[in-house]
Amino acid sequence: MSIDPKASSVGIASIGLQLPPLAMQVEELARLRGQEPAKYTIGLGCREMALCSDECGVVELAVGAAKRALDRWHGDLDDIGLIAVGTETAVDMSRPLSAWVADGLGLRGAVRSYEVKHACYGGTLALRQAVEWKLAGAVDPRSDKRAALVIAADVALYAEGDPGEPTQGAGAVALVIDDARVASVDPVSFPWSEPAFDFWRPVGEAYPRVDGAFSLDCYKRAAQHCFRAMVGDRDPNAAIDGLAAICFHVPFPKMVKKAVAQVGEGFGWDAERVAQIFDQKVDPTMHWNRLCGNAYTASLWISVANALRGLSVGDRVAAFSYGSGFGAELLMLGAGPDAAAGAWAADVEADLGQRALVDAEAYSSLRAS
C-alpha cells in the first residue's frame, strides 16, 4: 500500500515528558503489605511506582510535559490550533482538563480544546484525531503552519491493599503534531473494540473496580486481533522482523509479556521465537515504564518515547494501545530525523535524578493526607 507523501510528512514534531517528584520501590510496598517482594518484582515485573505530592497532580504533570514539548519545538504557541488531552484522571465532570492546561500555557483564541476519555486508550484517540485533523486540512486557512498539542496524562492510584496497588504510577507525555521531525504516524491503523466491564470507575467512587483475569483476557485478545490485521496476508515473521521496536500499553510488564505470547501463538510461533521477539523488540521499550509504573493514557507513549530515541530515519515502530471498556488500536510510526538525538530523554533523566524515594511509612502518611 502506498502512502500519500503529505500523510507521511505529518506526525510527531516534538515530545515532552513529565514524571512526578516522588516514587517508591515496590519492595517497600511488599514490606508494608506483608507480601513477598518477588510477587511484585517477578510476578508483575514492576520496579518503582511514581507518586504525586500535594503540590503535583495531573494538571501540573500535563502542563509540565506540554511546556517541555513546546520549548524544543521550532514553532510558536500561536501556531497551536488544537489542544486535546487524553486522561482518566479528570478533575471536573464538565470542564475539560485541556482548559486547565491551556490556562497554564497561556493558550487561548482560535483553538479547538477538549478532553478525550476512553480509559488508557484516550491519549491515542487524541493523537489520532489530531493527525486526522491535520491531514484533513481543517486548519486556519490563513496559515499552513497550524499544529496540534496532544497530551496524555494520568495518576493511577488504587485502594490500599488492592491487588493493583503495586502497579500504580503517574506521568504525562505531550506531543506536538505537525511536521514529522520525530516520527511520522501512518494514517492507516488497526483498531479493535468490544464493550466490556473489565476495568471501570463509577461516578463518585475514588478508586477503579477491576476484574483482573477478565481484563488480561481482553487485553490479549485485542492485541491478537490488532496484530493479525496489521500483518494481513504477509508472512508474520517478515512483518515483525521489519519493526525496530514494538511498544505496548504497560499496565505492568508481565501483562505485556503475556500478550506477546498470545500474539505469537496466533502466528504459530514456538516459545523460543516468542522470547526472541519479546527480548529484542518489546522488553527494551519498557525501561521508563518500570521506573514510573502505570500512567494509564501516558503509559504507551512513555514506551514509544523511549523506543524512538536513537532510531535512524525510516525505522518502523509499532504502538499497541489498549483502554478498558474496551477499545484498542495498533499504530505504525516511522522515525524522523530528530529521533536519533532523542532530546526528550533529558526530561526523564532530570525527573528521575531529582525525585525522592519514599519508604513505607512515608507512603502511608502520603495516602492519609
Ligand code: HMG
Contents of the next structure:
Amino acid sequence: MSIDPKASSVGIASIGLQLPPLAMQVEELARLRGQEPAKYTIGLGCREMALCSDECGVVELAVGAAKRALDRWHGDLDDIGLIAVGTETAVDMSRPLSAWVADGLGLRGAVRSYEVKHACYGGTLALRQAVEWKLAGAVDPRSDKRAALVIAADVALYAEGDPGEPTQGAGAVALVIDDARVASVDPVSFPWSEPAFDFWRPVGEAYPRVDGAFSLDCYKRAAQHCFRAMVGDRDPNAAIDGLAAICFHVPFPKMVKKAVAQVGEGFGWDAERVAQIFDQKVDPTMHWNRLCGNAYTASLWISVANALRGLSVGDRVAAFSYGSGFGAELLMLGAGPDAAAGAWAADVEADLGQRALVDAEAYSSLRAS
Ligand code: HMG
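Starting from the form predicted on its own shown above, please give the structure in the form predicted together with this ligand.
Every chain and every other molecule in the complex is listed next, the one we just looked at coming first.
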C-alpha cells in the first residue's frame, strides 16, 4: 500500500512519560492474599505494580508526562492547537481531565480541549483524532496552532482481593503530534469493535466489575480480527516478518502471549513459530510494562515508547490497542529520525530510580487511606 507523502510526514514528534513514585512487587501482594507468588509472576507474567500517592495522582501523572514531551519538542506551548486526554480515571463527570492538564501547563486560548473515554482504548482514539485533525486541514493556515498534545493517563486499581489486583498499575504517556520525527502514523488503521460487558465501571462505583475469562476471549478475538485485516491477502509470514516490533495493550503480559498464540493460530502457525514471533518481536516491548503494571490507556503507548528506541528510520512497528466495552484498533507506525536516540527513556530511568518499593503492610495502609 503506498502512503501519501503528506500523511507519512505527520506523526509523533515527541514523547514524554511519567510513572508514579511508589511500586510493589507482586510477590508481596501474593503474601498478603495468601496466593502462590508463581500464580502472579508466571501465571499472569506480572512483576511490579506502580502505585500512586496522595501527592501524585492521575492529574500529576498527565501533567508530568506532558511537560516532558513539550520540553523535548522543538515547538512552543503556543503552537498547540488541540489537547486531548484519553483516560478512564476521570476526576469529574463533566469537566474534562484536559482542563486540569491545561491548567498545569498554562495552556489556554484558541485550543480545542477535551477528554476521550473508551476504557484502555481512549488514548489511541485521542491520537487518531489528532493525526486526522492535522491531515484534514482543520488547522487555520494563518495561525501557528499546528500541533496537538495527546495524553494517555490512568491509575488502575481493583477492589482489594479482586483477581485483577496483581495486574494493577499506573502511568502516563504524552505525545506531541506534529512532524513525524519520532514516528509516522499510517492514516490507514484496522479497527474492530463489539458491544460487550467484559470490564466496566458503573457510575458512582470506585472499582471495575470484570468478567475475567470473557474479557480474555474478547481481547483475543479483537486481536485476531485486527491482524487478519492488516495482513489482508498478503502472506502472513512476510507481513509479520516485515515488522521490527509488535506492541500490544498490556493488561498483564500473559494476556499478550495468549493473543499472539491466537493470532498465530489463525495464520496456521505451529507453536514454535508463535514462540519465535513472541520472543523476538513482542516480549522485548513489554519491559517497562512489567515494571509499572496495567496503566490502562497508557499501557500500549508505554510499550510503543519502549519499542521505538534504537530503531532505524523506516522500521515498521504494529501497535494493537484494546479497550473493554469493547473497541480495538491496530495502528501501523514507521520509525522517524529521533527514534534511534530514544530520549524519553530518561523519563523512565529517572522515575524508576526515584521510586520507593512498598511492602504488603504499607500497601494495605495506602489502600485504607
Ligand atoms: P485468576 O482468577 O487469577 O485466573 O484471574 P486463573 O485462576 O485462571 O489464573 C491465572 C493464570 O495463572 C492461569 O494461567 C493459571 O493456570 C495460572 P493460564 O492457564 O490462563 O495460562 N496459575 C499459576 N501459574 C503458576 N503457578 C501457580 C499458578 N496458579 C495459577 N501456582 C484474570 C485472572 C486475568 C481473569 C484476572 O487477573 C482479572 O480479572 N484481570 C482483569 C481483567 C483483565 O485484565 N482482562 C484482560 C483482557 S481485558 C483488557 O485488557 C482491558 C483492561 O485493560 C481494561 C480496559 O480496557 O480499561 C483490563
